[in-house]
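This document opens with one chain alone, in structure tokens, the form predicted on its own.
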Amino acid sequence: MDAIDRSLVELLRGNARLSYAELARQVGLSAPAVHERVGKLESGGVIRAYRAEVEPESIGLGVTALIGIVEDSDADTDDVLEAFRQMPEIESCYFMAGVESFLLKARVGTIAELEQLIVRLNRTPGVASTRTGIALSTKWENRPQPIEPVTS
């Protein structure tokens, strides 16, 4: 990625709805050149998706939980991960160093729904135990870090 690609990524991270014409204006290229560069960033896996960031409470997902998973020593990690993928409440899954193998971020509508999710997780083959923290509020999330300029 060169400096222009980095600028395009930075602009799209701030507002994924910018038109090619506006991106071109801001980076000093033509719209077709920007279209080609963005296409290469997409096909190369740098840009993975475009999403609407929605207020979770407005769509009935007012409870956010961080759930640590301790995996059984004889568990098949791929099977455990596939079981997690089948649970739509789980938004993120991180493989961890330390006692817990995974850290999950889950969103549900109620504490009762969280309880049901935790029961399902604990019944998942390969899961030895869980540890759950409930977020009281979200101060920020998904904050993009600035992209460092290319140094020669």
The other form holds:
There are 2 protein chains.
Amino acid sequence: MDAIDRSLVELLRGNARLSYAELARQVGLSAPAVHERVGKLESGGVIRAYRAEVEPESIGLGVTALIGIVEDSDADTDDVLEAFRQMPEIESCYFMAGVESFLLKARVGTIAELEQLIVRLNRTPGVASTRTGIALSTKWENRPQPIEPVTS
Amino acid sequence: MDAIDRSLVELLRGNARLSYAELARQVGLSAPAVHERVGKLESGGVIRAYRAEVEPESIGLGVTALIGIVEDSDADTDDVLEAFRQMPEIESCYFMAGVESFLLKARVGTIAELEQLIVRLNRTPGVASTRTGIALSTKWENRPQPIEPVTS
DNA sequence: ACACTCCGTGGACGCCATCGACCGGAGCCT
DNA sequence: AGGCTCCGGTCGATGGCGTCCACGGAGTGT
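Next block, the form predicted in complex with a further copy of the same chain, ref. the form predicted on its own:
Whole complex next, starting from this chain.
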């Protein structure tokens, strides 16, 4: 993970569809060298995936909610997690410090669907209570921040 | 935005680096047809960007926090937003219903940096108070959910 | 029926991805 | 020091891909 690798990661975070040839020009290596480096970043787990970022409304997901979860004192956290994993509406899941063990980011089409999701969450074994906040608008999301040149 | 467009969006959400030729095979069209459709999805704002998803720890961003912001009663929301926009640590920014006007997802390298960020947030004109939750671990993030075949 | 538009196909051509061969420097053993 | 090995790069070749363009059929309004 040297300076060139960091440049490659930064370039691909900005535009995942850059060709190897273009990446090579940007970092001053040959295309095969870049190909190999990127391959290692992928198999080494640094690059997890390449995703198109889509306007949620246009795929029928206009409602974004952030939901805090309080667990029962005797809950099995792994089971709760597994239940959440089965709910495709939950796009992100953080295990948090604090009273609320989890914070979920969920996306649904309508408020009615959100209601159903919350009911399902509250019914989930191990879940004591939920607290839902609705995002009225998303100002930005997953903005990549420039990589600080830390020598590691 | 027909069924084929939805397939293309779904394929690219799963893997943004698929070639046009491969997309074409998957949806049963020719490569130029796919090229044109994807171009229209991009310029029409449906596809906003293509990003590599990176393991945050490996780029020195091991600490994730979710921060709720309460505004002063006389705050100018646009100014507050603009101040947030200047802080690269803030990866996502949602305008929320409820007492906390904003919910921010921030990523920093260390707890010390988080402390500095919180201080800066509290000093920001228009910000009355902040409430920070620390993510101990990220179970998953930005998992794409399958597109429901809504006819719109 | 005609013309127009939209959206696709097929062909062509230059660039790109990817493989294999080669090469030079770093580290190490003798 | 000399030489071995390994790592990681360049170079060259080739098959596939991206992308432009000309063409054609379905649907539509006049």
